[in-house]
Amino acid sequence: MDRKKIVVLGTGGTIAGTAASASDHLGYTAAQLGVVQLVAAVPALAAGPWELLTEQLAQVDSKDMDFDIWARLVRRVSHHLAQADVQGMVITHGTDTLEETAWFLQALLGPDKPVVLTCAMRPATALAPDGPQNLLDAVAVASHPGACGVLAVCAGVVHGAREVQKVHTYRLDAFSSGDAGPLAYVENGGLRLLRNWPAAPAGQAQTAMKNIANLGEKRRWPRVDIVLSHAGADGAVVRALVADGVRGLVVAGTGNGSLHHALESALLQAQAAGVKVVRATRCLEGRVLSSPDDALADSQGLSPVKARISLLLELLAASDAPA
C-alpha cells in the first residue's frame, strides 16, 4: 500500500530561528533554518506512516509577510492540492501573522484536504524547543483520515482558520479560538476531534483567484486598511487614508462594534465617496450583533485582520480589480 504525501511547506518564522544561545527566547533571529532541517531535526517524522516531500517556499519573519509570499503561497498549495496522492500539507511559519495567512487561504481554497499551518514561540535553539513537536503534531493532523480546511496547530491544539488568533505574547500556548473553542487536540499522535472540520466559505473565491493569477509582477493590491475606535477618536486617519486612494477599510469598534461618532462621521462620509467600509470589534471574544437598519456593514464574526483579507478579497473578485 501507498505511504501517504504530505507536502511540508517551508516560510521561515521562530520556528526557523536561532540565537546564540540556548537561554535566549527573545534575541533570536527568525527564518535561519531550512525547512528541510526542520524536518531532519525531528527523527519521528521519518519513521511515520507517510512520505514527506518538503518545499522552501520563502524564508521571512512572519511579521513581515506580504502579499508577494502570499500569492505565492496561494498557487504552490493549489498545486499540491491538486495532486491526488497528496493527503494533505503542512506549512511552517511564524506566529504573528498565522491567522492571517490560515484564513487568506481558508478564504480561497476552502480545501477538501487538510492544510495544517503550524508555527513555535521558541527558537530552534532553545534548550527546549516547540517546534519540533508542533511540527509532528502538524503532519499527524494532515494526514488524519477526513481531515480538511485550513487549520492551526500549536501546543497540541487544533484550531480552524476562521476563529484561531494569537492572545499570548511569550507563552508556548498562544493561540485561541475564542468562544467557539478549539476544533480538536493531538494527543500522543491520535486526534480528538471536538467539533467540525472548517467548511468551505462561499463567495467570489474562484474569481478572486483568478485576478491574484492576473497581478503581474508588481502585484498591485487593493489597499485595505484597519481604524481603531477609541477615547477621543476623529476622523482625521480616515481622511488622509481616503485622500491616499484607500479601497477599503475596516473599523475595529468598541464592544459590539460601537464607534466614536467623529470617526463614524468620517466612515460614513468615506463610504458615501464609494469606499468599502466593514465594521469589526476590538473584542478578542464575541461578534457584532448587527441590526437591519445599521449603515456600515458587519465582519460576519470575523476579527479586524480577518476581516480585511475578506474584504481585500472581495475587492479583488470585482469587476473593476485589480486597480
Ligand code: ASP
The other form holds:
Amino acid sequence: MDRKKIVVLGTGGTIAGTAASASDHLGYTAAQLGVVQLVAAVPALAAGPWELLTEQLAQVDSKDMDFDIWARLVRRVSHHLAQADVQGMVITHGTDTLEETAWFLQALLGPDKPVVLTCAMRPATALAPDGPQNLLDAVAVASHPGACGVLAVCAGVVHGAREVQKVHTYRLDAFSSGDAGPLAYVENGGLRLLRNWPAAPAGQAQTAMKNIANLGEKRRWPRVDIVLSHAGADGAVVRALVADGVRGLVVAGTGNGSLHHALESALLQAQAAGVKVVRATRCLEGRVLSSPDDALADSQGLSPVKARISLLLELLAASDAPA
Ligand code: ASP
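Now that the form predicted alone has been shown, please provide the structure of the form predicted in complex with the named molecule.
So here's everything in the complex, that chain up top.
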C-alpha cells in the first residue's frame, strides 16, 4: 500500500537557527538551516509510516513575518492539501508569530486535514535542541487518523489555532491555550486527545477561495492596527492612524475590554468615520463578555493579534477593499 504523504514546509525560525556556541541560547541567528537539514537531523522521521516531502517556502525570523509570505503560504498549503495522497502538513515556524500564522491559515482554510505548525525555543546548534523532538511530534500529529484543522505542537503539547498563544520568553514549553487547555498531548509518538479537533466554520472553503483570490489581485492589504488601553492613555495614536488612512483598529482593552475614556472617545469617532473597530482584552486569559449596549464590537474571544487578522481578512473579502 502507498504510504500517505506528509508535506513539511520550512519558513525559518529558531528551529532553523544556529549559534557559534552550543551553550548559547540567545546569541543565535534564526532561519539558517533549510528544511531538508531539519528533517535529516531526525533519523526517526525516515523510519516512520509516511512519505515526507519537503519544501522551503521562506527563511525568516518570524518576528519579520509579512503579508507576502502569508499570501504564498496560504496558496502552497491549499495546493498541497488538495492532493488526495497528502494526509497532512507540517510547517516549521518561528515562535514569535506562530499563533498569528496559525490563525491566519485556520481562518482562511479551516482545513479538514491537519496543518501542524511547529517550532523551537533553542537553536538547532544547542547542546540539547528542542526542535528535533518537536518536528517528530508534529509529523506524528499530522499523520494521526482523524486529525484536522490548524494546530501547533511544542514541547509535547498540541494546541488549536484559535487558542494558542506564546506566553513565555524562553521556556521550552512556551505556549498555552489559556482557559481552553491543550487539545492533546504527544506521548511517545502517540496522541492523547483531550477535546475535539477544531471544526471548520460552515461555508469556510468558499470564503477561503474568494479571499485567496483577493490576496493575489489586490496586492495592498488593508491597514489594520492594534492600540492599547492603559493608564494615562489618550486618543492621539488613534487620530494619527485615522489621518494615515487606517481601515481597521483592534483595541486591547483592560480587563473585560474596558477602555480609558479618552481613548474610547477617539475610537468612537474613528468608528463614526467608517473605521472598523474591534475590542479585545489585554488579559492573557478569559474573553470579553459583551452586553447589548456595547458601542464597540468585541473580538469573539480572539486575542488582539488574532482579532487583527480576522479584521484584515474581513476587510480583504469586502468588495470595497482597495485595489
Ligand atoms: N525570533 C524567533 C522567531 O520567531 C524566535 C523563535 O523561533 O523562537 O523566528
